[in-house]
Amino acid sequence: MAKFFNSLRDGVGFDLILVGAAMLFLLALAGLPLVYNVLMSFQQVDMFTLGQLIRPFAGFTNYAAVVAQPEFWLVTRNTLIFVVGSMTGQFVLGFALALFFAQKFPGAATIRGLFLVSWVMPGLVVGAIWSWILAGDFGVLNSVLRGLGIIQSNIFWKSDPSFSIWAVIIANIWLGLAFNMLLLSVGLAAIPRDLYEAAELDGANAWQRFWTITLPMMRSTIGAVLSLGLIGTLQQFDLFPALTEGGPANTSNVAGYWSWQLSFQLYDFAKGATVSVMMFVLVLFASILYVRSTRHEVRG
C-alpha cells in the first residue's frame, strides 16, 4: 500500500489511474456494445430473446441472409456512390479553401471561421436546412440553377431516384467542408516557407511548387484527412433521416442507414447487427490506414 501512495505522489501511478479510466470507459461504452453486437450477428434473435446473450447459434446464415436480400447490391452500390462522392466534394473543396485563405489576405481569418458554422452544427439541423434548400417546387439551389441558365424545370432532387443520392452527397459535402479545411490549412502551415522561397527563386511556377513542395510534404496530413473522411462518411445517419430516409425504393439508402431499418423499422435485430458489423470491417480498415498514415508523422 504505501508503494502504491508514492506511486501516487511520483505521478506515475496517477497517470496510471487516468490511462486505466479511460481504458474502462471505453470498455462499456464501446468495446462489450460491440461484442455484444457481433455475436448477434452470428446469432438467432427475435422480441423475445433481445434481452438474453445466449441465443440459437445461426453460424453464417444470417451473412448469406443480407447478401440474398433483394436490396443488397443497391445499397451496397448507393454507400460506394455516398462514400466516393462525399469524400472526393469534401476533400477538393476543402483542400481548395485551405490554400484559398492561406494567402492572408484581410478578413482571411474571420471568413474561415464562418466556415467553421456547418462543423459544429448537428447532423437533423443540416439536414434540415438542406431539406429547404432541395426542395423541389421553392427550394434555393432550383432557383439558383434556374437563374443561371443550367435548368429549364425543376428537379425534385429529394424524390427523384436520379438524384436522390446526390441530395444527400451534397448536404454531407457541406457538412464535412470545414472540418476537411480546417486539417487541411494546419498541414499548409507546417510547411517552411522557405521551401517556397528557394523554389520561387529557381523559376518554379505556382502549379509546380504545389506539385514538387504542398503535396509531398502534405503526405502524412492527407492521409489522415481521407482515412477520418473515410469514418465519417460510413458513420453519417443523420441526414437520411432528414432528407430522403432511404427512399425512393432504396435509390439513396445507405448501409449505415439501411441497418437501422433492419433493426428498429422491420424489428430483424440479427440482420441489422450483420450489416453494422460489415460496416464495422470498413471502419476498422480505414482506422488502420489512419494509423499509418500517422506514424512517420508522431514519430518525426
Contents of the next structure:
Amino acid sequence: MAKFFNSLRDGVGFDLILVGAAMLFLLALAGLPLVYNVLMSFQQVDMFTLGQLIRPFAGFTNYAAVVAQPEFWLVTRNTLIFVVGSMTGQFVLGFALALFFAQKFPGAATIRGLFLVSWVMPGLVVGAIWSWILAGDFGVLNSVLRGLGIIQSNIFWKSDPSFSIWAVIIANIWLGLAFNMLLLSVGLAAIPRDLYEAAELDGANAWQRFWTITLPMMRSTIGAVLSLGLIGTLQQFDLFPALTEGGPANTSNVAGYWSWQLSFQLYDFAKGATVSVMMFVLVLFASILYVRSTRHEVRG
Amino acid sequence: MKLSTFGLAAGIALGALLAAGPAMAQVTLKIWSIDGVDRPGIADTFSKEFDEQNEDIVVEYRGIPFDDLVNETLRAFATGNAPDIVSFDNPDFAMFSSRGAMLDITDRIANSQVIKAENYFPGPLNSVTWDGKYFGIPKYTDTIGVFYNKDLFAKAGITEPPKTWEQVAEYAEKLTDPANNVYGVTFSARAGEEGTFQFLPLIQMSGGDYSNVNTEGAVAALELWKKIIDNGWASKDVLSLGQWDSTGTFNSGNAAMAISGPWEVDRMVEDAKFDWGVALLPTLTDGGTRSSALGGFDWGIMSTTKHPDEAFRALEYFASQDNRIFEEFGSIPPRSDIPLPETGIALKDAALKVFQEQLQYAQPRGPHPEWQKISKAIYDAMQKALTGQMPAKDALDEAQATIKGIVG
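Would you mind giving the form predicted together with its partner chain, to go alongside the form predicted on its own above?
And the full complex, kicking off with our chain again.
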C-alpha cells in the first residue's frame, strides 16, 4: 500500500495521474459532446426531447434523409470549393507576404504587425465590411474593377449564383491571411541563415534556394498551417450569415452553416447533428493524412 | 439578561416573519420576451407596471435577444424551467401551441371582461389559434405595402400607385433610370424569413397557401419578379438585401418603389427628401384577391405554469394597455377597435392609415409547427427561379413536394 502511494508521489503513478487528468479533461469537454452528437445522429430527435439522452433509435434514416435533401450535393460541392479556394488563397498569399516581409527593409516588422488587424477582427464585423465592399450597385470592389477596365457592368457578388460562394471565399481569405503569414514567418525565421549563405557561394539562384532550402525546411510548418487552415475553414461560420445566408438558393451554403441552419433555424436537430458527424469524418480523414505525412519527418 | 433580551427580540422578529409570510403569499410570474434588451419595449414596461400594481404578484422579467428566444425557451421547457408567460414572433407560435407547450385559454377568453376575441384582426388572431382553440393573444402586428416616390412618379407622368403586379412591372420599366442610378422598384427576396414574408402573399393572392404553393398564379407572379430583375428594373441584390437595407435605397432616391412595412415610416420621415406615399400591396389581377404578410408578436401562457389565473390576469393587463403601444412604442395594435391617434406628421399619418387598412387582408405564415422548414422550401424555390437555376414552375413544384413531405 505504501509502495502504491509512493508511486503516486514520485513514480510511474504520478505520470499516470497527469496523463489521466488530461484524458479526463478531454473526455469531458470534447469526448462527451462528440459522443452525444454521434448518438443524436442515430436517433429521432424532437424539439421537445432535446434534454433527454434516451430517444427512439433511427438507424441510418437521418443519414439517408440528409443525402436525399435536394441541396445535399450542392452543399457538398460548395464546401469543397470553399475549403480548397480559401486554403489556397490564404496559403499562397500568406506565404508570398511572409517571404516579402522576411526581406530586410525599413519598417518590415511594423508593417507585418499591422496585418494582424484583419486577424483580430470578429468574423461578423469582417462580414459586414465585406458586405458593403461586395455590394452590387454601390460596392467599392465593383467601382475599382470598373475603373481599371476589368469589368464593364457590375458583378452582383452576393446575389449571383455563380459568384456568391466566391464572395464568401474572398472575405475568408482576407480574414485568414494574417494568421497564415504569421505562422509561415515564424517558420522562415527558424531557418539558419548560413544555409543560404553557403548555397549562394555555391552559385544557387533565388529560385533554387527557395526550392531546395526554404520549402524542405518549412515542411512541418506548412503541414501545420494547412491542417489548421482546413479546420479553420470548415469552422468558418460568421461570414455566411453576414454575407449571403447561404443564398441565393443554397449556392453559397456549406456544410458548417447548413448544419447550424438545420439545427437552430429549422429546429431539425437530428439532421444538424448528422451533417456535423459527416464533417467530423472528413476532418478525421484529413488529420490522419496529416499525421502520416509528418510521421517520418526529419528535424534539423 | 442581555442575552435573553436579544433572544426575545429575535423571537419576536422570527414570529413576525412567520406571521407575515402567509399574509403576503406572493406568486412569482416569470415573463420572457425580446423587449428591453437594448431599449425599453412593450413587454418589459408593462411587466414592471403589472408588478407594481399587484401586491400579491412578483414579476421576474427577462429580456432575451431575438435570435435566442425560441432556442432558450425550448431548452427551458425541456428541462422543466419554462417561464409562465412568453412572447414569440407569430410564425414561431404554432410550434409551441401544437405541442401542448402553451396553455389553452379559450374558456378564459370567453369569460374575460377585458380580452375579446372579436376585437382582434383575423390574421393575428389566427396565429395564436391551433385546432380551433386559442393559445395566446396577439401583442402587436405589422404588414407590408408599397412605398412610392411621388416626385419620380410625377416626372414619369404616372399619377396613381400600382394596383396590380403587372402595373408594378410596367411602372418599374418607366421609372428605371440607370443614368441616375434609379431602379424602378426594390423589395427583399433574400434567403431567409424575410424572403418568404414578401413572396408568400403572392401565392395567397393566387388562391394558394403555404401548403399549396405551385398555383398557376404563383408561377406567373414569380416569372414576373424574374422579368423585373432580369431587365434591371430592380437590383439583382434584392436577393441578398433585407427589407431595411432594401428600403434604404428607396429613401436615398435610388428606387422609385419599395415593398416594406410600417417599421420603415419613422426613418423614412427623417431620411427621404421627397414626397412619398403608401399604397396597398398590389394584387395579381385588377380587383383580385388581396393578401399581405403578417408580422408581429404574440403573448402566451406556457402549459407548465403553476399560476394560470395570475398569468391570465397579466395578459388581461397587457391587453388593456393596447391603446398605448402605438404612441409609446411605435407598434400597431393587433386590434380593429383601437383607432390610431394622429401624430401630426402628415406623411406618417397617411401611411399608417393605409397599413391599418392593409391589416384586414394580412395573412399569417402558417400556423404550422414546422413553419421554418416550410419557409425554407418557399424561399429556396423563389431564389432558384429568380436566379434562373430552374423554371418557376419546376422550382415551385419542388417546393410543393418538400412541403407535402412536411405537412403530410
